[in-house]
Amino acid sequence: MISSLMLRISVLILITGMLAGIAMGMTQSFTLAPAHAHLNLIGGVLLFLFGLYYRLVPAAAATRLARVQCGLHIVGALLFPIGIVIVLTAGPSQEIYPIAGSLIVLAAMVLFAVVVWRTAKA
């Protein structure tokens, strides 16, 4: 079930983000804070909200578009913060990674908007 996949992955990502935040606090090195924030919000919170929607609206979860949206978002939600880490550690010449990740997340969000528009009933 797509909602279960999204919910499970989101909590794993949130735990990873929390551990990264704890590590930054322990070392007092907050250089990677932007990656930590994007990992938690895009990978954890937003993915969890998608999972809840698909759980509440099973007709939406049953569509092929939902499966594509899920896969895209998971890939983008991981690539985006990893790309931010690469840029912060290797320099701006590596900007292609967070750019690609952000565009993938945007595409997934647009697909989710289409799913919601088609399946949300008043």
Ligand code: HEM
Second form
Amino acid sequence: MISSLMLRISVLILITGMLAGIAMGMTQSFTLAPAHAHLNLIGGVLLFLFGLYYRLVPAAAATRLARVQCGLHIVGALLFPIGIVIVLTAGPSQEIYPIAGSLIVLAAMVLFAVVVWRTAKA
Ligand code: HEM
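Okay, that was the form predicted on its own. Show me the form predicted in complex with this ligand next.
Expanding to the full complex; the earlier chain stays at the top.
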């Protein structure tokens, strides 16, 4: 079930993001804070909220669009913060990674908006 997948992956991402936050605090090195923030918010909080919506509205979860949205969001939610890490460590010449990640996340969000508009009526 798509909502279970989203809920399960989101909590794993949040644990990873929190461990990264603790590592930043322990090393007093905050350069990668934007990657930590976007991993937690897009990969953790947003994905968990999507999972709750699909649990609440089973008709939305049953669509092919929902599966595409889920896959796209997970890929983008990982590529975006990884891309931020790459740029912050290797320099702006690598900006294609966060650009691609952010556009994938945006595309997934547009698909989610379509899903919500089609199914949100109680
Ligand atoms: C164990 C849990 C967490 C720890 C230890 C932690 C630690 C940190 C640290 C050390 C920073 C950098 C602070 C600085 O630059 O002075 C930071 C920034 C941030 N964290 Fe966390 N964090 C945790 C969980 C979360 C969660 C769950 C979220 C969001 C859902 C979050 C969102 C953010 C945001 C938005 C920033 C600001 C990023 C920036 O300034 O670029 N954090 N966190």
